[in-house]
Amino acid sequence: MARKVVAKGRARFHRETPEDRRRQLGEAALRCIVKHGNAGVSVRQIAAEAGVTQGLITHHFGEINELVAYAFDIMSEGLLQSLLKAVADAEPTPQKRLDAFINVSFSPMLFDRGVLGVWVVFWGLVLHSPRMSASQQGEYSNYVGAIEGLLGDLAADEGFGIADIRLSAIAFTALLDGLWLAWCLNPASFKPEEGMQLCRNWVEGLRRGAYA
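Chain-only structure, as in the form predicted on its own:
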């Protein structure tokens, strides 16, 4: 957004970089998808939301799927960074860091039914858009990698074995994703606190050799 500075009676403007503009368009795309679902995946609607011409979207992204994938990158990276910040802010022990990851995973920031519609749009594009597929694979790899680090640190600190840390991280990811989806579809099915306890039970099984 242009920023006007008054100096010596003349207006000076901060020129946006191409990345600034791309970011604004990506955020506008996210807002459109939140409001309209699949119908929001439209150059016309996104341009109107951003207050720009349709040609500007074509200039920066070429096609709509590239813009939507970029919007996915913004959202997924933001969520992962929020998770990692909670871990970084926790007490510096493997147990407390893993607890922080679990707790924030069931917080209102992530347990939000309004986000489900956005993910449904993104998932639908994965099968048809190579760019979207690549973004999803990158997001999943980063997420699983973060969990690998947390589980590996816990095992090293407490002295128990994990035969395949990657597969154990994938299993824990599947548990978290499954609980999130089940709650979004029917919040009455369980409370977030119960979801946290299920995850802690899984970790206890890990300690007892479930993946040794």
The other form holds:
Number of protein chains: 2
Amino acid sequence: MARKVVAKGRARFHRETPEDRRRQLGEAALRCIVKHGNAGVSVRQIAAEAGVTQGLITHHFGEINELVAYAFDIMSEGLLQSLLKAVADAEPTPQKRLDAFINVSFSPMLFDRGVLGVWVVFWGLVLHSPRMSASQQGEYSNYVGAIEGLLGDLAADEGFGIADIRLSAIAFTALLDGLWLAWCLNPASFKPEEGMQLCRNWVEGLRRGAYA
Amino acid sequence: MARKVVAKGRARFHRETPEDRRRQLGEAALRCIVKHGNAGVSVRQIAAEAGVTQGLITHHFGEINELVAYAFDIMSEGLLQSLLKAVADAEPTPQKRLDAFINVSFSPMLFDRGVLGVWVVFWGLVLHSPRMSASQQGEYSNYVGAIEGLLGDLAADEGFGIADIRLSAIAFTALLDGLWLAWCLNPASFKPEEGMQLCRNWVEGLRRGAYA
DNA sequence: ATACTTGTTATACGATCTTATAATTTCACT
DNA sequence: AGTGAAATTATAAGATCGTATAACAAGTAT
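What does the same protein look like in the form predicted together with another copy of the chain, given that the last one was the form predicted on its own?
Up next: the whole complex, starting with the chain shown before.
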């Protein structure tokens, strides 16, 4: 007699652990944001992108802001890992490691309009949400800390002085972010290789004692 | 017999020239964006902020995107004018003029979370709207052009070389924008005076031939 | 097999959004 | 004063949004 009453047409589905589902939803959110920017931040769109119903987002995250914050954390972590991996894979001299950092920063994986688009949405939220701001501060300090290490090693290795490594790392970060922003908003303004050269020039200024 | 049939309570109003009204609406839009970020971009909120009804926006701008683009133009123009005025008011030596540019860039008028908030919203739109992208490109090239002039004058005056002035101006712009972004997202990360110092350090690197 | 936990679907409600359209008032001009 | 153009209000229609709630089903343990 037929099979176990496949109710009036309710959709089949299979369960996932909360951890897996949360990540799927976070990644779907990122895809939506890449595609539509701020307009992509919507329970319905994200649920559709993930192939589930809206209630699931409420169930796993309570409110949508939590999902977005979670997506932000995923993305931050992923990018930082990519950067650190490139550094780790480089020859272990301070110069090569810093070069590797610069090169991967301008590689298509990171120097990308879609990636910036996600970031821009996050920035907008950080300015108005304490929850997002907290995530951003943690992420930023990890990022600056990594650069601090690279610059400090280079200075020690080559024997030049830096008055304030933390501030120098902040400047280098700002330069990278600013170039990334400018290029993504208008890819015709300069070429990625030119951006890399400008970063190397910045380091050359450091080397020549402009920050001592 | 009474007066001219003051209809059943329709609101009084007074007309303005399209030009004035457009500007009022544009400025109301900016205030809304400052207050609520992307969430502030809404016909209803902007109309309320301006003290008019929604239909007026449709009437003057057709669709809301046009209003936002117009607000973007107002804002760009205003900021650039502030910068150029500070330069014009400075003593007419290349060094003083560049210093003035740096100083005003980090003054509370420009180095401000509200201002960045507006910009972030615009960036988000630029990435997804050709109309906004066109405005941004024009604005960006004006900005970089101004810096190009300042840097070129300094190099000529002091007799040091710059391989590519345009690229150097792009880097300096990126540094300014990056510092602005970082500080607004997290004002605890560094002090505006430190940001100014980092800009001067960058110029010192230029002076020492790091970009030659 | 049966029951239980909970991940998941389904659905509804109220708010807000954009855009379109019609009615009305203001103001400049004759 | 009266007329006409258009700036402005008023209102409605249809989408979409976020969240709450209840029913259902999948998988685990008993």
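C-alpha atoms forming the largest set that superposes within 1.5 Å between two forms make up the rigid core. What you see is a predicted model; the values in this text were computed from it and never measured. Residue numbers count along the first chain shown, from 1.
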**Request:** State yes or no: after fitting on the rigid core, is the Cα displacement of L154 between the two forms at least 2 Å?
**Result:** no
**Prompt:** Can a Cα shift of no less than 2 Å be assigned to R200 between the two forms, given superposition on the rigid core?
**Reply:** no
**Prompt:** After the core is matched up, is the C-alpha of A39 off by 2 Å or more between the two forms?
**Reply:** yes
**Item:** Angstrom displacement of the CA atom of G51 between the two forms, core fixed
**Value:** 4.2
